[in-house]
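Given as structure tokens, the chain that follows is alone and in the form predicted alone.
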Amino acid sequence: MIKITNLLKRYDEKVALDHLTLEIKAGTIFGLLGPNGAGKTTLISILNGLTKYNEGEVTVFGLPLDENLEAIRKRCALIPQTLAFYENLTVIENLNFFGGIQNIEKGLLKKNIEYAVETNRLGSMLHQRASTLSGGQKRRLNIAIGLLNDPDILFFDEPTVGIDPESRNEILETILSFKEANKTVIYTSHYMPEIEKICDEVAIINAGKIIKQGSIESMLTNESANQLIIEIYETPLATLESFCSKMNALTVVDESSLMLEGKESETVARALALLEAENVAVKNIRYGTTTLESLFINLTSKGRTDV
């Protein structure tokens, strides 16, 4: 679907993308993570034809990007972090306007608007001015506008910034539905739980390079590590901290996970016996780091830039 090979982008003497290579499969939700200035925005801009690159190759749908930019753009949509619609227009006026400037055939536009409205649950507010919508509803309108050309690839740049948890969950459920529609999603976010909830695969970018890529499960599993993560059913932190104080090797990560230093059978058996005595039910035991967030911090703590 998207194949990037040896991509180099400079801004004067500043290297934004340092011979980056990446492949994104069709029909997946792909998370792109990185600290501020890592090169995420530059990469998304290149894939949408908004920024030129210096060296390398980019193909989308098997077509070279440079030579087929117009055709590729017609099959893609970029949903930006900023709200990109007119506050003084109603929801339906915004949808008709943005569909019109894309020169979408009238019958097809009507069908696509119906799909965009239904997918984003905007039916009850079609004649409401955009300025009167809640933060979450505005985000849904932003997404609906991105669906007007019925794209095969959707790029999301921090789509849940500044909204309440309920609205965030609604938007994540909407994005998950795109996979069922066989659309490909490239998703950037600083909220690690969002990435863990919706993404099939993740790439971590730092200083213009991909430093880790794979499924979340494979990224968090490291059999050479000396720690085990014990996943448990949610238990109050005070309770966990109380009985973990009885075993130095056992520490609390959060309400649903503990870290055990040492993977020897005797150490594991002692920890499990302690949990059983405290009536704490174990869901899973795995090797590796605690969370995607801790892995991210470990991998990106050096080499940050301001690109």
Second form
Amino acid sequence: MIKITNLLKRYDEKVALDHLTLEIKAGTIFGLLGPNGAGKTTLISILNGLTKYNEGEVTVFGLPLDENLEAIRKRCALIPQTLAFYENLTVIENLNFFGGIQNIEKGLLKKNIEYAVETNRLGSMLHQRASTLSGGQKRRLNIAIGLLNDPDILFFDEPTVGIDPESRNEILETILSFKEANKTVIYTSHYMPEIEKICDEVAIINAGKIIKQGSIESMLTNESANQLIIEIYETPLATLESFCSKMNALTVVDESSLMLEGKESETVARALALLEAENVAVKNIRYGTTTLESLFINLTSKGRTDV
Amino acid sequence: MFKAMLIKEFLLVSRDKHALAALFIMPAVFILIMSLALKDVFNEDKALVEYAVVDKDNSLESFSVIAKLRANKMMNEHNISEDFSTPKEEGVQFIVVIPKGFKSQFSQSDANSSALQIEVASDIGQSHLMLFKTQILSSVMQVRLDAINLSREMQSGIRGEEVEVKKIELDEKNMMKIHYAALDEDEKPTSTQQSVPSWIVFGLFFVIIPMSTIFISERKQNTLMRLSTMNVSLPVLFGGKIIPYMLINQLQVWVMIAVGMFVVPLFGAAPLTIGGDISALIAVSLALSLSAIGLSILIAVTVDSVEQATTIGGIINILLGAIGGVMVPKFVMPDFMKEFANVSPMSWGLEGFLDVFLRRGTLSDVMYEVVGLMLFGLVSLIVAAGIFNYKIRRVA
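Form predicted alone done, so how does the form predicted in complex with the partner chain look?
Now the complete complex, all chains and molecules, led by this one.
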């Protein structure tokens, strides 16, 4: 769906993207991770035709980006981090404006507005001014505007910044629903649990280069160390912490995972016996680091550069 | 605690360059412009009145009156031909025509037949006209008195007896006939007609503030970026700004005209009348609107925040008004300020409106101003487009 080959982007003397190569398959939710200044925004800007690049090749839907920008844009949507709509217009006025400006056929626009409203649960506030919406509702309106052209590719730039956990979960559920609609999502965020929750595949970008790419599972498994992750069925943290205190090598990661220091069979057997004694059912045991976050920090802290 | 508050406030103000500009630079520039514009009003050595004389009598009396006028430091005489045009085109405020037979009023009680004809530029205020008439009256009076004294001396010298002085009318109405250029006989421009054009021009340029404020919010919130990704081109984007604000500007013009026509008379002042063509009025207001909108967009793409737009927009508006003759009539400005006034589009707009309201201007009369204003607007928009593209690329 999106194929980037050897992409180079310079701002004067600074290299923002350094011969970057990346492929994103259709229908995936693709996480783009990287520290500030790594080149994520530049990459998203290039893919949306907002920034020109110096060298390389970019194709979207199999079409070269440069020559087919207008056609490609009609099938894509960018949902910026900022609330890019008009606060003094009502929800429906905003939707009508952003739909109307894209010259979408009237009947189709009506259908698309209905889809956007339904997907983002905005039906009860259509005639409310955007300025009076809550933070989460505003974020949903921001996403709804991106759905008006029924895009095949959605670019999300940190869409959950500054909102409460409940609204965040609602937004993540909405994004997950796009997978069922066979839409491709390119998602940038600093919240690693979000990435882990919704993304099928992840690329970690640093100093304009992709330093790691693949499924989250493969990334965490391949990064083997003297540690094992024990995935369990969700158990209250207090319970987990109570029995982990009985074995030094065992620490709580979250409600559904524990980390075991050491992979010798004796250590593993002791830990499993302890879990069994506490009636905690084990789902899976795998090699790897604790979380995506620790992997991310580990990878990006090497030779960190702001561009 | 209070000390900390004071320090914080001084630090914040001292680092806000736009606040400093509004507090210090704007008043300083304003003082400079206004002082220069009004320089000659309070300078006794400088001429306040620009006039020309056409002498058709060529008599000793007419020469004497002209000589008296020339001796007056407040007035500056221009040379014009006998087939003169309007005062505006001749570059003067008043044209005095001394008719053939003028000298007879020095010997007849009825001066009506040989009254001076004074052609007045229609944007001249009543106080300025009064000043000029007083100077004319004074000059004619002096010449008359000189003539009477000479006559008495001569007669008493010859016959050695008192001479009976003929009663001569000194009625101003009989001594001079005032005519405002482009207006009917006995028709006078009203203060409403003279002031409304200035406030229309000023009001139209206030579009800078709401327009740039909305534009900057759109830019800051990435709404403009979002519109770009929706294939909205720059001409569509700018066009979407120009047309609504142009309509708002037209509404402003007609609301202000309606106030002049219907509300002002309720308070005892003369109503506004439109002497010129409606087509000329529409052309000037559309062109003026384009220049105001062009400038607004240029400011909006140049500055970085709503606060900057409000401050800079307000400052530019006031300064353009001060330079362009909105706050101080151009006829009281010294020559170099009159020239300088032409850099302000408000000056072109004002001249266009004065042509329509006071000089019965037609479309062809205002064409020069209309073309100038449109060019200013278009150039501003082109520069704004260049800056906008550069900034969007840099931000992305």
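This one's a predicted model, so the numbers in the text were calculated from it and none came from an experiment. Numbering follows the first chain given and starts at 1. By rigid core we mean the largest C-alpha set that fits within 1.5 Å across both forms.
Once you line up the core between these two forms, the Cα of residue 239 ends up 2 Å or more from where it was. Relative to the superposed core, residue 250 undergoes a Cα shift of 2 Å or more between these two forms. With the core held fixed, residue 277 shows a CA shift of 2 Å or greater between these two forms.
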